[in-house]
Amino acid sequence: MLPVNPIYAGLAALPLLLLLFTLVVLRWRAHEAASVGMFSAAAVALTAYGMPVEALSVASAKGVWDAVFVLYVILPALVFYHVIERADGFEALRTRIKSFTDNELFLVLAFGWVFVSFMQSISGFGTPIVVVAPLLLALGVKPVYSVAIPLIGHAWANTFGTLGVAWLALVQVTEMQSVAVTALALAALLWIPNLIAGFSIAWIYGRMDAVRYAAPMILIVSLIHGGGQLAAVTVIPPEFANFFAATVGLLALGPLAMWDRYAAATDAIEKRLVMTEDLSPAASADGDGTGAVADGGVATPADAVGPDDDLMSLRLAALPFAVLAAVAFVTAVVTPLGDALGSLRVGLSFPEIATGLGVVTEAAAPYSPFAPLSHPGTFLLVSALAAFLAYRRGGYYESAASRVDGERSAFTRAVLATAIPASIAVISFLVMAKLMDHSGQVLVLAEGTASVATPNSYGFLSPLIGSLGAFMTSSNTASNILFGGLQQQTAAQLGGISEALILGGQSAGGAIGNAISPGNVILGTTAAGIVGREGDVLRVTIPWVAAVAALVGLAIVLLNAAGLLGVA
């Protein structure tokens, strides 16, 4: 019998608290903090939760196997980044895009909220962050914010994005009283993080001046995003709802860019907190500039020393991103092609394990099979190869090298210098998550919360549980699989709370939690060339996740009290 009491709940929370303390307070690098979390989870599992060494080995091996899935995004993402950077592709993007409009806030919202949401609608698994973080960096956004902004901007799109993978997982693991009502409740709740994301990005950019200036654009786009998704789930399959809304939102950027309000630079915003102060090399010396890049050089305004005429065209600079989006889109919507690519799957078999407290994890054969041909990592490699061939043919590597003072480190060395610490962090995070899951620590935390809750307080807390699942697993889908059934059962036991709202809170919380999921954060810092600054990113996104999850929880309580969306 699994003991659900304050002592065991405190022990289960210890690895998470140590992880957050070392990351956020002590500002340790991710691989150092993750190692502390992993070893503390193992110690708690062995000493307090009765996990045999054999079971600990199996859980750890599953965590390492799960890491392969993420590492096959990180390494190609690094290759993708350096292939573009060494041809000054990011500098070309920044320069060419700004020739259309100098309105920085419009561009930051366009990339960090609208485009990243569109990317999430067709391809998840961190790909949107990998694509958009370097684009924001190229626009002159400080590295930490170039990661934090897309993490916040894409969160709302997680559940119905990626053609509804997380939603389908929730449907699969629960026997919903009404799929339609649950989809409606979830879409309504997801409108909250969407709207808050727009205003939050504006606030981060330039506080209230920016919020007031961007408000019309934010309200219009959020009406399309949130309202469009809410309407779409009632008339089309929910798994396509986010793609519909995100695509319309992307198309709306054209008319908005022609609006006089956003067509040119503005002097209505006094502070530009997320932007590099100027385009001189000195701007990178403030500790938040481009000097944090692993190989000591990065395609940012600070490196722009040559005339614009030497840079590639916008079309060529955007080529790798267009190829990536096209490959992801085609394989997602052309089902026979996607099925054919996904037919090659590799997986490992693991035996059943049990702990001394009676937590049994069934055997898996194969466990979490890996489809390399339909994986985002392959898409990134294809896009990087296309860019490399095009840039080399155009002679852009030679011209970029001529603009750099001194010698750059070798390509392989630059990739590995970032990949090694990122890999250690990812493996440690996922081993920690598996140890906590298979030893019963996650269940104790969730059931402990439920045991002391009332219907209203549980409704308020349900998004936080979903966020915890996303933080633990770096996935909205995995969070729904992990906690979907538990949340449904708890709602039924408590009574007086809408099942649809609780399941909506679970998945909305899981979507919001993607803004702090270690996998996504590390992918972002890797793509932006600031591995080791994950704690700085989390100091921006953790308060956002906590606040938005609380607002979603409050909405659940109010909707339930009003008798809307299926009161139990």
Second form
Amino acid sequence: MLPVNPIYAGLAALPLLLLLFTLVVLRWRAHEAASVGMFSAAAVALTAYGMPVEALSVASAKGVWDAVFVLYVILPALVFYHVIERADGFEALRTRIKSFTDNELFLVLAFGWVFVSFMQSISGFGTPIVVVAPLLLALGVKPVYSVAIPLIGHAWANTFGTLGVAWLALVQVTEMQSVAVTALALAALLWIPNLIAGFSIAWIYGRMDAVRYAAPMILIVSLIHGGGQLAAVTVIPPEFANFFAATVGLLALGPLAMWDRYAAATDAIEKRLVMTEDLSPAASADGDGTGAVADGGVATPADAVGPDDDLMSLRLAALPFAVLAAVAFVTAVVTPLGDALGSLRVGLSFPEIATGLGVVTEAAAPYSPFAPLSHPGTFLLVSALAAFLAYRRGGYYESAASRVDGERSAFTRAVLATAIPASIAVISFLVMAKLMDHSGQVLVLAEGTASVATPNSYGFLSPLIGSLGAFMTSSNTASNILFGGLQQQTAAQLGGISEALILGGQSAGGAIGNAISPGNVILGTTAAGIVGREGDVLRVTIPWVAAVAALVGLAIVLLNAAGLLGVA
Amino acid sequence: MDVLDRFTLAFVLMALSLPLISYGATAGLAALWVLGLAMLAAGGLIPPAVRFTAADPDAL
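Could you please show the structure of the form predicted together with the partner chain, as a counterpart to the form predicted on its own just displayed?
Starting with the chain above, the whole complex follows.
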């Protein structure tokens, strides 16, 4: 029997608190802070939670294995990035897209909210952040914000995105009273982070001037995104609802860009807080742009070339992204193809383990098998290969190299210099999460919260628990697997609170929590070339996650009180 | 050994711990999983050590 009391809950919270302290307060880099979290979780597991050393080793190895799924996005994502960047593909994208409209805020919202949501609707595992962060950099957004903005912008699309992986996991781990009502509750709650994301990005860009200016666009897109998803779950399988809404949202950008209000640059916004001052090499006087180069060797507007006569066309610059979207979409919707690719699975075996406090984890053979051919990492490699062949044939690598002063670092070293620290951090984070899970620390934290709650306060807290799961596992899906059953049981024990709303709160919280999930943050800082500045990104996204999770919690309390969506 | 080399060593140690622990724990070979756990711990200690010992921890 697990001791659910303040002492054990405090000990379980210690690794998380130390991780946040070292990351946010001391500003350690993620690969350094993650070690602190990992070793403190191990110390708590061994001393207070009665975990034998062999069980500790098994749980740790499972964490390393879990990291394989993320690492197989990081490395291909970096290859994908450098293949494009070395042909000046991002510079071409920025230059060509700006020829449609010079309206910076429109472009920031278009990429950091609308396009990233479309990417999330078809391909998760951090790929949208990896793709969009460099695009925002190329538009002239400061590196830290080029990561924070898509993290905020894509969060709402997590549960029903990636063709509903997190939703399907929630359905799998809980026996819902009504799948349809739960889907409806979840879609309603996810509209909140969508709407807030649009306004938050505008606020981050230029405070109230920007919010006022972008409000019509934000309301229209959010109606399509949030309202479209809400309507879609009632008429089509929920796993396609986000793809439907995000695709319509993307298509709406065309007409919006032709609207006089957004068709050209505006002087209605006095402050441009997220942008480098201008896009010339002298622009990065505050250090952000040059920091990216120093940290990761990534091309930014600060080292971008001026003349665009040798740059590739928009169609060619967009080719890798189109190939990525096409491959992800085709393999997701053509079921026989997806099944065939997914049939190659590899995994390792682990024995049953038990702690002195009676937490038992069953043996697994294989544990969480990995299907490399249907993984986004392979899609990224295929897209990178297509881009490499097209750019090489067009001679764009030679022309890009001729525009660079001095020598570039070797391709392999450029990739490894960012991939290795990021990989160490991901492994350490996931080992920490697995140790906390298998030793019972996660269960004590969750049950401790439930033991002091009332139906209303638990309703309010349920999104925060979902967010905690996403923070610990870097995954909405894993958060639902970890906490879905527990949230359902707690709601039933407490009574007086709608099961659909609690499960909705769990998964909406898990979606929101992706904005602070270390895996996603590291993928973003890796792609933006600012490995080591994860704490700066979290300083932007943590308050957002806390505020939006609280708003979703408030909505749950109000909907429950109003008797909507299955009140007990 | 430069900073990238040290981080690469940490990564390799952590990665190699996986098959050792899996096989050692499943087959009941304590020496293997103990070695794997030690390698994982050693790999995990390298990044904080680099922070406090390297002249320039950012020199990647």
